[in-house]
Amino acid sequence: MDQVLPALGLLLQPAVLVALLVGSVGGVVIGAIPGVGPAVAIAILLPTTFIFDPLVGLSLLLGIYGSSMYGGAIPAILMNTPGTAVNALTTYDGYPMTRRGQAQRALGLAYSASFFGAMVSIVSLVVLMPVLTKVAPMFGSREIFLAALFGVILVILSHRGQVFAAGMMACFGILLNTVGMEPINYTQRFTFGQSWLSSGVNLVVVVLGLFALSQAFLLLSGSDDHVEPQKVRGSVFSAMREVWQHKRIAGVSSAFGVGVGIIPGVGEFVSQFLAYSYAQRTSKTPEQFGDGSPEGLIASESANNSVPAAALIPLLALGVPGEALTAMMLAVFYVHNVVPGPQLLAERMDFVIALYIALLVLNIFALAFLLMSTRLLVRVISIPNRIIGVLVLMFSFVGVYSLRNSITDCLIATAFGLFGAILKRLNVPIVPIILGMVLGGIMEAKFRSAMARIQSPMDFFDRPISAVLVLAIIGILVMSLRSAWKKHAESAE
């Protein structure tokens, strides 16, 4: 309680305040615009953030962040096209419900379900935070170092399928961050004697090249179809009671999306799965699945939208950013010399505890706002794509521009952005490139300050916290190898 005075005064000052407002409104419209997403347009919006108090910058990206999926529902239910990518399970029973002239009510359990889900993840990191304050400093060097290689082998294996693909484009974003002057001896390493290459290759410019001018090749080059939204009609304030009738679903969706976004790399789409194959299974009527259930549209849509407070913990305790949209945001965390870890949860509890009193504002915002302009978010989904295409184009090419006043820092976004267009078409994962840039850089530090403490690779199992991370890396790694092997058996015979 001591805490949260304070960070009521930090979170009260009136530019966090319309950063919230802004970023909430922003997000919620920017997830109803099929082909943009919160990873666009985080993107865009990174430069800007830097001029800003880290508070501030901060509470506009975890708006985008926190609230683009309200806004995801919208498409995926009226159009059958979700607004995010994580909002692809909503279509499966909102657009049903829609053909049978239930869009308001889908949409009213789709705003509660993702209202419900988020409060439930915000009161569980309250409830956890006394646990992470005690835990949090038992993480050294080592246990940093192990938690994040854990983070990329998660990263690399939750691409089922493309196990191979993602563990090169992990190693690709380790490689990149290695380019530039080293940061213990000062040494030049992969420059080739370019000068442009001796600060290295910048976070940002790939995080604008990979996710925002990728997005932007597409939309201008592929085609403008066209799909009418449906008509809402009535109010979705009466659909909203329902989700209360259907709380075990709802309860127990939002907390599998609390547990598994605590976990690195795992992210909403398995939550959703798992949230939306235990309502089935549980459901009185589960052959309505897949064809207008409400249970199946609550579970998928508490899920999601239970990740993104959860997401923060393992960035906010230990630096170790989840996904790609926490990798961003570290960024604006290492702009102003915030390190986040277990001396952030030390010494500035108060901004941490702000940021999540943030989360619970941004909510607030996001839901109120759509409640007021739903039928004037139905017309945004209308935008032709071409037009959406120049738009990021114009804006992510202002942001590259405006780090540092670089033509160079142009061509090199320019040239991740047709590297990323590329991938996209391949269908090869991009996010491991992030994750691979972020989580190398940690690694390589803790792992050099470790090898300074320790006399043996036996020094790695002397801890408690370390030789559960070190068994928890074996116990993947051999489940995946005997998986793999399995089903290699299987397609055999």
Contents of the next structure:
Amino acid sequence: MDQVLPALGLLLQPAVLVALLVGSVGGVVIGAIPGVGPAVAIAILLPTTFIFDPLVGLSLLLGIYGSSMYGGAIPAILMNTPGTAVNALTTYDGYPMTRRGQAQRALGLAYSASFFGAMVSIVSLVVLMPVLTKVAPMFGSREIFLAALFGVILVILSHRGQVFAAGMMACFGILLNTVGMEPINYTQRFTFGQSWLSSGVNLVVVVLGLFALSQAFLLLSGSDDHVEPQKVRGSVFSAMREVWQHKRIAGVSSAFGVGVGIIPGVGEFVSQFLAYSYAQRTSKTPEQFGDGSPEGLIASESANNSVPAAALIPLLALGVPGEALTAMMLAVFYVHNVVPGPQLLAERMDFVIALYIALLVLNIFALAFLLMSTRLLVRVISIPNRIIGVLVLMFSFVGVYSLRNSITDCLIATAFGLFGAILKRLNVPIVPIILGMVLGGIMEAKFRSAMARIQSPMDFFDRPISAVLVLAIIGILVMSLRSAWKKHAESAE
Amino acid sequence: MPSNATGFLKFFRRERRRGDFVFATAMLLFSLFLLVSFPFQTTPAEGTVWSAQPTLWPAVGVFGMVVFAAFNLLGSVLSPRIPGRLAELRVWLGFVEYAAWFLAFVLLVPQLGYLPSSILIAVGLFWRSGYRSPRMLLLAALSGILIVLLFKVGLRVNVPGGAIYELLPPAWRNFFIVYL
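Coords for the form predicted together with the partner chain, given the form predicted alone:
First the chain shown before, then all remaining chains and molecules of the complex.
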């Protein structure tokens, strides 16, 4: 409680509140437009936030991250097209409800389930906070190295069917992070004699290329054909009360979101699938799943919306981002010399609490905005893809050029944009590149300092948390190999 | 080939898209190029333990890339193919045109300034995308103006004024450089 008042003081600054409002409203709109998504928006806005105070910048980005999934449910329900990738499961039950003339009910359920999930995750974090402040200082260099390694392994393994491609991309990210002048021995690494590579490859430039420019190229070279959204009749608000009748599904799904969100590298997809299959398994009407089941819709939306708050835990407590969006946010911390990790929890708890209260406020803003403007948003989602492509390309320019006014940055971003567009066409995961870059840097620094402190290799694992992390890494590798082999054996039969 | 070996190879099968083989081959070749370049692109530090060598993490990246790229290519070769490789390559080449539009935008801004370049590129891209009615072109110009106002006036992002602004009268020049 001692920290809550200073946190409120930080949060009640007009600039922070404006950033929260703009972020949450912007996030809903961005989420509602298929083909944009929070990653594109955050990539574009990232350089702009560097000029702000860290809490203002992070509030803006958190607003987009936390509220985009609310907006993403609208096209998923009305057009059978998910606004963001994590709304894909929402189409299974949301669109059939719309076809039955229950669009307003589906939207009400999606909004209320999303809000429910977000609230559960924020409350869980507040409850977990005292534990977190005690555990985080137990993480030294070797534990943080192992947590980052665990994150890389999980990111690779979470791309089922694309594990080798994901591994290749993660290693590419690790290599990209090493390009340029090495900071301790001052030797050049993979610069090919090019002076512009001496300062390394900028993460923000890569992010802008891979996420924003690639999307602009895809949208511009695609076609504009899309389904007209269905009309929404009646009050969305009245349908929101129904979520309370399914509070068990909403509660368990949110818990899946929180649990999965905390683990680095896993994210919304896994939490959604766990929640959805749990809901189907325990439902009295499992046959309705995929054909307009309110329980399915609630499971999917409450699980995905409970992830953003939880995903901040490894970032704030250890400085280890769990997925691409928090990896991008890490850049905001670094630019302002605020280093997330055990020290931040020990010294700037007011800042951490302010971020969580910001999450609470942005969810209220997002819900209020949705209730007032759903019909307006239905018009926004009808904007043709190629016009969105033009806008994304123009916004991307601001992001890349305003960073350092460098034409070289623009050329690098263009190259990554082309690469990213090909990766997206091939369904090759992009996120491992970003996490490889970020976690690769963390692993290199922490591995060096950890090895400098130990006498024998066994010293690396002789502390409780490092031992648990090593066991977790071995366990997840063995389990994944076993499950892949089992699946292969079953398909061979 | 013995049946056990065939069964093992099937383990690498996965879903394949058009152009997958081209991409997998290109990535393996790129990884091998990086591997061959490794001794020339990194310098070990004398008297430094292996864990603190500046070559360690590039090695992790490059060796990891080679191993995963090799398995990825193996998976591609062993997986059912979807025809249409050439058509897919044409789609990839199509992206280059829009990359050129972006680079044209980048090169125009220091010459014409942010506002005129934005209007020009927005109108040009709307035209290219088939939105050629006066209403749509006006909308494009308005989008360009709004983006500039949002970022340069509203958020004060760092985009320098164009060389053409130097031709303006002094009172106008300053205004254009700061706000447009």
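For the two forms, the rigid core is made up of the largest set of C-alpha atoms that agree within 1.5 Å on superposition. Residue numbers count along the first chain shown, from 1. Keep in mind that what you see is a predicted model, and the values were worked out from it rather than measured.
Q13 is not among the residues whose C-alpha shifts by 2 Å or more between these two forms once the rigid core is aligned; its shift stays under 2 Å.
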